[in-house]
Amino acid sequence: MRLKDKAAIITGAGLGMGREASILFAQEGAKVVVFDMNAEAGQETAKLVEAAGGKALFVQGDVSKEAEVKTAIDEGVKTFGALHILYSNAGVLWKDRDKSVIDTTEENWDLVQAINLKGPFFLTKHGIPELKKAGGGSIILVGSISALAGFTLAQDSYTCAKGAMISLCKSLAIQFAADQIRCNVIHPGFIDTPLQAPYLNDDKRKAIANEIPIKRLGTARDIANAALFLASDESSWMTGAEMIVDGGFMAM
């Protein structure tokens, strides 16, 4: 019951590691706002977690309109009483549009931008107001590894917006420091989630796995268990900190 009277939103709870934060973040006590375009897979996750022995509020919106994630934000407070954590875990990843500077199309780079990118300073700008009347709290950006490295095969959108979780985290740490918020980053390597399965096949896995010192990808339960740390109060000295979850890759 590490996060017993804690309320959280999660962005792009629907699938993958939103879903498995959701879930695991009930069974340590709290409740979840559960925050995704699809409708589907999110009313699920809410299923799962109420399954799981929690209490759930599905709303369905777009990270990247602030309107909507201003609602779901409202909606949280009114249904729970306060907030207490904002994990920014929506995002896209498209290797197929997302490639290099000189193979992007501009809307595509603004389309990754407006999701990976907006959707945390939406969530914080209208979250963290909650999160001070709550008397503090704590917020987790998902970044990558990809902010830490350059790769062959190049997805510079999605490469530029993970790289700015580390400058926002910094920035939002020292800022409400004083109002006992904390921000921190966790940088995920390759997980095998449903946002990486269409570039995945069994060959492409195991060449993967061959590369990291661990010699297995990741799963969505590796990232939400440092999440969970990162929620509860046993973080609650660290802030404006870097999280690599990646298997050693970045060790090498």
Ligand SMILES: NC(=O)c1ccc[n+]([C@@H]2O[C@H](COP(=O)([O-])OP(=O)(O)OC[C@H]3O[C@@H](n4cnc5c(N)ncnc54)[C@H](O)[C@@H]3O)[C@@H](O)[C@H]2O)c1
The other form holds:
Amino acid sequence: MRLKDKAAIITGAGLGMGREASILFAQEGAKVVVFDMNAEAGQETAKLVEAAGGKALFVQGDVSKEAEVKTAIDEGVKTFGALHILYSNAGVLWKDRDKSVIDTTEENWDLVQAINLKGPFFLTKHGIPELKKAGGGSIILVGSISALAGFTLAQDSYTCAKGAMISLCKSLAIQFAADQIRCNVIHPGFIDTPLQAPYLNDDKRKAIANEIPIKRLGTARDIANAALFLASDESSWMTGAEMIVDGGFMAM
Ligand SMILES: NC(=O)c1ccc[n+]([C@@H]2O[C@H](COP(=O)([O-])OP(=O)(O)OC[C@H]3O[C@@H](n4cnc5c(N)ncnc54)[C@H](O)[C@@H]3O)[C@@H](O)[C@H]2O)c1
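Next, report the structure of the form predicted in complex with the ligand; the form predicted alone has already been given.
Following is the full complex, with the preceding chain placed first.
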């Protein structure tokens, strides 16, 4: 029960890492606001949380819409009494539309930024005052190994938005440390989730696994485990930090 008496909001909790974290956080005692634009997926996550013996509130919304993020936070506080964990997980990877700067339209650039960068802005803007009221808390941002290295297959808007998570993390960590609010960023490597599924087949999975020192793709649980540590008081002296969870890929 590493998150006993805590309430979390997880964006993009309908599928992938967000769903896995919702279930794991609930198993560890947290109440979870499951926020996702996909109602079917979000409702299913909420059911899985309840089936695991936890408490979930599903709120449908788009992280790029400020009013919808604020509503989710308000409803979470109303339902669970407080919020202690902001897990900014929702993100999109659109390899067909987000390419090199020389091939990306302004519209597609802006769409990716709206979800992957403005989403965390809205979540922290409206969530931090609630963390303050609760006496402190933990913010988890999701970057990517693509924020740490240039990718040959460019997705420049995605990469820039993920790179910005590093700066936002440090800024929030410094600003709110005195309020007992910590902020850290996780950089996942190649994780086998619905986000990557359109770009993978068995041969590609094998080829990618072969490039990773630990010789397998990551799972949603690999990232949820890291997030659990950052959400819990076990990481209480850790803020402004980057956690790379990638099977050793960036160490090469
Ligand atoms: N999978 C990877 O290999 C990988 C690697 C590095 C970083 N990441 C990052 O990890 C995070 C989670 O990725 P995942 O692989 O679990 O993704 P996923 O696509 O499997 O799940 C993402 C969830 O976010 C939701 N979502 C998408 N846009 C949204 C929006 N505008 N508002 C609300 N919800 C929205 C989707 O409906 C979905 O339920 C993302 O930020 C992603 O960029 C993923």
